[in-house]
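Heads up, the chain below is alone and in the form predicted on its own; it's given as structure tokens.
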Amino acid sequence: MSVQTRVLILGGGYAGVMAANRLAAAARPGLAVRLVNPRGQFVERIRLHEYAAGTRAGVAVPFDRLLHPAVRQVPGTAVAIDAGRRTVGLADGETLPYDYLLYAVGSTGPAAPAGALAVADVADAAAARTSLRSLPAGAAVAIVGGGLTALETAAETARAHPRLRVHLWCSALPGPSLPEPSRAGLLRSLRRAGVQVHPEVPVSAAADPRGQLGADLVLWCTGFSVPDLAARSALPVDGAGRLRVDASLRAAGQDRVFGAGDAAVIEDPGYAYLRMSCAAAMPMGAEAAGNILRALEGLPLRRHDSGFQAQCISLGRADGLVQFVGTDDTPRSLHLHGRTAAVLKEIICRMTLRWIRSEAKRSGAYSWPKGPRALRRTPVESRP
């Protein structure tokens, strides 16, 4: 290892920070660890549907009580890569050079439709919320989207807004990927919370959606985008913008880029199952983190094994759904409503702030699910 060898992250979410933790609690000599992040403070984006519901105060946490205290924090908005130079720069000009560099910017919802609101950040979080707490009673709501957020926002909506209308649209059914007995517990679920659903109806992006659906507010979320830095820097990427990277997470065509959590795509068709979720993300992020650790010790770099237990939907403060899933996230037949799965999301929640804490203490403390057999019938390593 060089006198000074410099990780540049970005990206302050799920993949980035665990990485980060990873590599600077592993005290390597001479290693220097930076998180890039526009924010100064974390986001637990699985709670963004209780803050604009209005039933969480805040979803931010200061990384000074997340990050290991080496890891330097720079406070920045990537916006081009150049990985001939190793160099990334900054919107306000500044230039990081970089050894090795970890690709997690993360994903953000597509861009809502004139009229309505979205729930992917923090701040489209915080104008629902204002929105949300401004309209009068018998005032309707209409949450367009049928996946998990908009399941998630619609049933906290109605259950945290009881004086006003919640319609949840979905161009498909709602939940896609659940089995017919546990969407019909999901169904119970809504409508015990006071929402209306509307499946299979599509709803038109082309104008505003309130005058179509007879809403006074529309919360969109129809689903996740990636920022568009990889395409720009002339990084590889698939249709959909990710970085592409191979199973030890590293860049197409590069040694020294990494890639992980919801800005990344695993080229080998083995991992279709992983889907944009923390519970990919980051066993992606500590994964990036151990290769790149390898990598500078010459060593043979690891096969990504990571897989699923369980799909958890919270469905208020008191009711949700816990789907059992096979390790591809295939589900099973064992499913949980009510009160209980509320519990088992809620621990869930907090369990991934605690996972994050445990591995600035100690490199490698953060263990995860492994994934199907059948990637493990194949080698498990690639060259440093």
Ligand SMILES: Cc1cc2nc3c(=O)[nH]c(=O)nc-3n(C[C@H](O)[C@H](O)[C@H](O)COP(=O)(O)OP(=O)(O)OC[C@H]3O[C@@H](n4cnc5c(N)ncnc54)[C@H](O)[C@@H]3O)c2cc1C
The other form holds:
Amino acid sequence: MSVQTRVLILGGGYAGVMAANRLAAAARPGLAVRLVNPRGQFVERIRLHEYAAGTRAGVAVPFDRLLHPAVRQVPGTAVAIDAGRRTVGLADGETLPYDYLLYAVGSTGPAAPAGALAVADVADAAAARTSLRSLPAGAAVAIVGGGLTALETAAETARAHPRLRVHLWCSALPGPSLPEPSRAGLLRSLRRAGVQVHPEVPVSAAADPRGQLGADLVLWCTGFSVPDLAARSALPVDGAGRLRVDASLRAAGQDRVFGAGDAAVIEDPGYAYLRMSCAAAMPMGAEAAGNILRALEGLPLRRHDSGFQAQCISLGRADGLVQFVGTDDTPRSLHLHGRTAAVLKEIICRMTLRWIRSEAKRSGAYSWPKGPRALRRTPVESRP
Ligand SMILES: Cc1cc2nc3c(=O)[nH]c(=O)nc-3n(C[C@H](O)[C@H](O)[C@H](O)COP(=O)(O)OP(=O)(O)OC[C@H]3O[C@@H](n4cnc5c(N)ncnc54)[C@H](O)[C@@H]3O)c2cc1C
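Given the form predicted on its own, state the structure of the form predicted in complex with this ligand.
Time for the whole complex; same chain goes first.
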């Protein structure tokens, strides 16, 4: 290893912070870890629906309470990556050199049509929170989308604002990945919360959806989109703009660039089960950091190996659904509803911060569920 090896991490979310801690806590002589993030605080994105609904006071955690002290924080937004020169340009004009780069800029909400708000980043969630508070009794709130974020947002909003009329508009069935018995329980929970569900009604993004839906406020929860930084920097991306990485999380054709979290996609189709989630981002961040350390030592890189155990959906503070899944996210027959599920979900939300902190104390402390066995049979062919 050279006297000073610079690892630059772009994005201080679940993947980036986990990676920064794994690298810094390894305490390799001469290894300097820098983390670039627009704000000096970590955002608990998995709680943004609570923040929007007003059931949680805040979602920001100061980095000083999560990061290993040796990680140097660089407040800023990366606007260009020059992989040839190994530099990153920031919005304020500064240029940062690197020896290894971890691309972990995450995701944000979909482009919401005029008149609608998303809840996928903190600014949008704050705007939704303010709007919800200011609505008069009897006003109608429409949540558009049928995935986990939409379901959580609808139930949380209805429970927190019983004076409002909350409608959920889904282009397909709510929770399309859920087996029928779980969906039946989910619908019961939504009904109990006071959410009126409108399944299989596509909502057009072409016009202001407030008019279409007769709503005073529309929360647009139809999925996530990723920053276009990799695409703008001529790095390999998929159709959605995610950095394409191999099974060792190294960018296609790039020796010194790794990717993790929502902003990266593993090209091997065997990994298609890995959905954008905190549950996938943290293992990817840890694995990418481990592989950067291996590359520095000249060791073969490890094939990423992570899987799922459950889809945990909070439906207000006292209700929830835990759908147990196989490692490849395929639902099993086992599921939990009600208060027990809500408690389990809350424990998992708290554990995410604990896992990140544990990694700051000891590199390698965090472990995660392994992925499908079939993936492990394929040999690792990644060179250091
Ligand atoms: C309401 C809601 C509920 C959710 N619930 C769950 C759940 O229960 N379970 C689950 O597994 N997942 C859940 N998710 C999804 C989860 O939050 C994301 O998948 C996860 O945050 C991805 O982690 P990440 O590290 O890739 O990115 P992020 O957490 O998005 O972090 C990316 C960071 O990069 C920064 N950044 C962006 N652009 C730049 C740039 N150009 N330069 C520097 N920094 C940049 C961002 O500001 C951010 O700090 C939920 C999401 C939402 C919105």
